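Only one chain is given next, in structure tokens, and it is the form predicted on its own.
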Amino acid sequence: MAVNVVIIGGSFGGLTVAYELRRHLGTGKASITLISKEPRFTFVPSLPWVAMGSRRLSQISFDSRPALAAKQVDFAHETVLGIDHEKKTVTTGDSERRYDFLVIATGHRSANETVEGLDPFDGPAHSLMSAPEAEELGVALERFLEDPGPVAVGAAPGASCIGPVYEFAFELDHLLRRRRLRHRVPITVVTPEPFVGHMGMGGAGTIRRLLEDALDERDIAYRTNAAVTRITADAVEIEGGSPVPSVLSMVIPPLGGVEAVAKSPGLSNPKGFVPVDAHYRHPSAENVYAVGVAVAMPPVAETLVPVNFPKTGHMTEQMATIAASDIAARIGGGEGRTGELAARCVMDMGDRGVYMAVDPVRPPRNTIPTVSEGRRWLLAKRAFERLYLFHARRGRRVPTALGW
């Protein structure tokens, strides 16, 4: 009888687990169902480009149902309401599904309530943590260009997704210079990091000096160890410091686990994230796995203002590959491999890009981190976006040393 595997979430983690499981297991060995409230896959690293107007959402997303069907993976367009790991059931608004193995790849909930004014749809701040938020920021940016003023770009205490902060600051600087408006727009980066380029992983080789020089070169001011406490229509307020004037504020929030997981007894920590072992298995809930942003990860070190461990699409795919190999191995009576997470990513700096590679993510590291700057990396980032989407919509993974 086929084993029943249920995957919750249809982004990088969910798709990768589905593709990898089907590669390991024939249709006779496993029935695979992916549940997602979103039928479309979105290439999240390109959301800053959506906000800047150089991409439309339709260009960086696709309907994932045909790709999953090609791999004989069932798709359920449903919203998960709860998980009972003792009964091994997942409850949605439409059904109750039983599983033999469960993979939680639900992503995050933006904890906008931690800072007054942080919610993009209720407060004056803007964000890049989802497709609707990127589009909302794009509309706000169009209005801003008609009547420009000071800008604050940053992250709230406890944020883990720091890369888009720097990308948006550099991309905005580049856009304003092309429009001959840069002289009218003071830009300030406000970050909880202890130093520029920390990014929740303790820095990476020479990235700190590279980013400091790049910010200074572009007349972009920056404040580190900054705890954002409130965002208003004309300022970002900082604990213990003077407010940063801003009529356009893009602030990345801290993240929490999604409600369905957080409210399911025995699955998550107080923030809603799922504890896992080296195989990405839950330590006590039988046959439950978690990958991606849903996973509980301690910070690399304590900092004056909290900065959490980063979780990129590249790292999520590594987690998903390890989890899928373990599920397949356990179905066959064995155990899958494990491995330390590495990080490879390319940052858009407007007129060029920066490539960073660290192995492992947590210092100390086996190799000296690679940091390389040049226009070729911006071109590589654009090419990889197209390559990834081309293969993913056809039900294939994209083996790459580039990462994102």
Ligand SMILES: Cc1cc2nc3c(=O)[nH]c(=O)nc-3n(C[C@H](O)[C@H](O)[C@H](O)COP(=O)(O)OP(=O)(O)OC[C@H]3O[C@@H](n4cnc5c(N)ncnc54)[C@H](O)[C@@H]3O)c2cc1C
Contents of the next structure:
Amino acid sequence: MAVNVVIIGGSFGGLTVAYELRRHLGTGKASITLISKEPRFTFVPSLPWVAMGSRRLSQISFDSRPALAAKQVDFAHETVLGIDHEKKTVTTGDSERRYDFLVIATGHRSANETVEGLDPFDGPAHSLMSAPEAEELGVALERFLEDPGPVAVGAAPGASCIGPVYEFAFELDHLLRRRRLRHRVPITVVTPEPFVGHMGMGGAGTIRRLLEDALDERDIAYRTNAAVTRITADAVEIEGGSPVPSVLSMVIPPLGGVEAVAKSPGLSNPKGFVPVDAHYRHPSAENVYAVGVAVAMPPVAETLVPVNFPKTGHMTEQMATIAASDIAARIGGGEGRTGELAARCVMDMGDRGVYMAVDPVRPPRNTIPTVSEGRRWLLAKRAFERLYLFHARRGRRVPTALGW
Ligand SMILES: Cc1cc2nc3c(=O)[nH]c(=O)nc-3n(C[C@H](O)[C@H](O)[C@H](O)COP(=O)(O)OP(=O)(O)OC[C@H]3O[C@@H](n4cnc5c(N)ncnc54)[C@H](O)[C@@H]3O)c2cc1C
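What would the structure be for the form predicted in complex with the named molecule, rather than the form predicted on its own?
Up next: the whole complex, starting with the chain shown before.
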């Protein structure tokens, strides 16, 4: 009888596991079901462009059902409510499914409750952590441009997704300069990082100096070691410091695991993230795997204000590849490969891009990080988005050697 694999989540982690499992196993050996509360795949790294108005959501997302069907992966458009790892079942509002292998790729929950005013739908702050939030920020930005004033761009204590902070600050600076409005908008970056460019991974080669110079060059002020305590309609308040005036605030929240996982007994740590071993298997729940943002990863070091370890799309795909190879190998009676996570990414700086490559992500590293700046990287970032979407909607993966 075919082995029953259930995957929860239809983004970078879930789709990669599904496609890789089919590649390894072919069709007869396993029945694969992917459950996702969203039927569409969204290319999340382009959300800042949605907020800036240079992309519509329809341009950076697609219905993942045809691609999954072509790979003979069943799709269930349902929201998982709980997992019972002893009974090996997943419960949604509509069904209870049994699994032989389970992969949790449910991403994050924004812990907006940690800072007053942080929730974009219930407070003055704006965010980029999901498609609806990026669209909400886009609407707020249009209103702001009619009557501009000071802006704060930052991350709350414990955040791990810091790249979009710099991207949004640089993109906004670029937009305002093109419209000759920059002189009316003081921009301040407010970050828990101990230094600019730490990014939760202890920095990378020359990125600190490159970003400091780029911020100085563009008259973008920055405050590091900053613990945001409250966001109001006209300021971002910081522990032990003067408030940063701001009529538009984009603040990235700290993350936790989604409720369905956090509330399922015996699966996650207190933040709702899933502990894993080198194969991305849960250490005690039998045949449960987790990949991507759902995985528990400790920070690189203690910092004055907490900053957590980043989990990028590129890293998520590596985790998913390792987990899928292990599941496939175990179905055949073996064991899959393991490997350290590397990261490549390109950050949009408005008029150019900066490319970073670290191997491994967690220092100390085997290679000296590559940090390179130029207009070609911005063009590469745009091209990669199109290439990724072209392949993913056809059920294919972009070779990771092409970078992110
Ligand atoms: C603004 C922004 C910019 C970024 N830029 C980059 C970049 O340039 N490069 C890079 O490498 N990374 C970037 N990242 C990080 C990257 O987007 C994430 O690492 C990636 O999205 C993680 O993928 P994932 O599959 O783990 O989770 P997610 O993408 O969060 O997807 C989670 C999936 O689980 C589903 N789900 C959740 N809960 C349930 C439930 N209860 N039941 C059913 N389904 C559920 C969701 O619908 C979704 O399909 C960026 C992130 C943000 C927010």
